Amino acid sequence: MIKKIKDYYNWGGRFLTDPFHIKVADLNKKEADKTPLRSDIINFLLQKLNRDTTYLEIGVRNPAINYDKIISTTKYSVDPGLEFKENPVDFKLTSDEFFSQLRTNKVLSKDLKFDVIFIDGLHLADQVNRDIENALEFIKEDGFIILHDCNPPSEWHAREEHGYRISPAGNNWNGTTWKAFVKWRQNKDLFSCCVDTDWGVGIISKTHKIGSASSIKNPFFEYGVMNENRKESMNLISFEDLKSLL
């Protein structure tokens, strides 16, 4: 057993010197160290709106990361408290629960739209997938969708599996998500495109012209077709980019 936990500490410790770690962890570096934040963006987005606003967070977690720092007249926030015990949401519930209720009237109103809606639940395709399918339902003709976690730097950091630590990524992980926003990007009756910054914030929009659809072929959302054609599949733009547009 001794010689095992040698091993395998022994087989941890070349993780250091091996060049593709070590490209990885300049990768996760380069990226935690980008500005501005996700809050930085979505509160651009609903001052630009110039009006009283309707805001909801799908995947809060910890409110002080994220949640606290939004302003906007009104808040909502959801979140099923798998990773944050005191979980201060609003909803105690999945995005599909809550959307299924509020479709229902048992939760709010069928009737409320929203001005943004940010989506940082479960990072798995199909999850994130039917999250932009339900927030398309309920977001305002010029609201924006938000989604957080779509431009993954590397194949570790889009890996299926969360807990699966010993990786270059480390506890980075951005999973899937970018294979919904793809997805997406293919629609050509929206606008979208992704902020390069805060491991990616992407936005989606009915009627602002922030980026036309995406003419990359990637059938089968394969990370290296993806890599190879990052800037026209996600629309990587700068926040000072997005300013612009808006």
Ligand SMILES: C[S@@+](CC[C@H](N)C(=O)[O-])C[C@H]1O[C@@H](n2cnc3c(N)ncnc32)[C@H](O)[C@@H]1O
Given for the second form:
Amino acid sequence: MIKKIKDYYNWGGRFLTDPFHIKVADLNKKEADKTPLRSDIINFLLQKLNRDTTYLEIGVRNPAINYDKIISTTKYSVDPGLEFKENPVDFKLTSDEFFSQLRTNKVLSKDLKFDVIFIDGLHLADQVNRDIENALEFIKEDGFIILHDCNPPSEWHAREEHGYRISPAGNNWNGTTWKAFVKWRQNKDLFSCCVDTDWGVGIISKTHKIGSASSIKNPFFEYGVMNENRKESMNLISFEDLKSLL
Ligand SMILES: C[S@@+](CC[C@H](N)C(=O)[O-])C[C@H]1O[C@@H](n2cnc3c(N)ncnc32)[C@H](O)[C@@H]1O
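For comparison with the form predicted alone, provide the form predicted in complex with the named molecule.
Starting with the chain above, the whole complex follows.
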């Protein structure tokens, strides 16, 4: 009986010689080696605001990885606790429940506006799209909405099923966050870019000119179309480019 994923990979040596697995293993390594990490970019944007700030993180898992590293006057965390048993967050809720309770004054205050909202909860396009809509309602005019996992290096990283590990992407999963990001990149009332590091750190702003709307047509949100037009679809930029824009 096959017990471990590594057994699948060793099975007849088949996956080890499969060109898709070999190519994607290389992409995995390249992406994992990139710096800076999301925490550095979030802290840079918070610090750029140059005032007392209020930070919201949606989807926290183990806070030692990112949340605890964020420097902000006030911080709030939301996570229903699906992946990390301890789940030491302020609101043990899904993002939909959190925003609904926020809107009706059941948590915090409906008048609260955040300086930075980091969206890193359920990585499926429909949910991320709703998280962006809700974040746009509760972000300050000059605040930043930041999204993790916007730039999947292969279509196997961009699979819908998180649990499937025999794909060339292995354990790595970015889900379909990219579709929601690409959708909002087409909005002419917003500015956006994606810092090309740490699996794609997307940024959306109402007022900071970090990148104008994309004109790439991809009505069916097909991975191949995005991949061929990746730079413009995402407005992929370096961290240095971002710094020069702010
Ligand atoms: C990728 S992890 C978050 C990682 C963390 N932000 C970091 O930077 O290290 C995704 C988290 O989202 C949470 N999650 C899943 N569905 C959610 C939902 N509907 N609303 C909010 N969080 C959700 C999971 O419980 C999990 O802890």
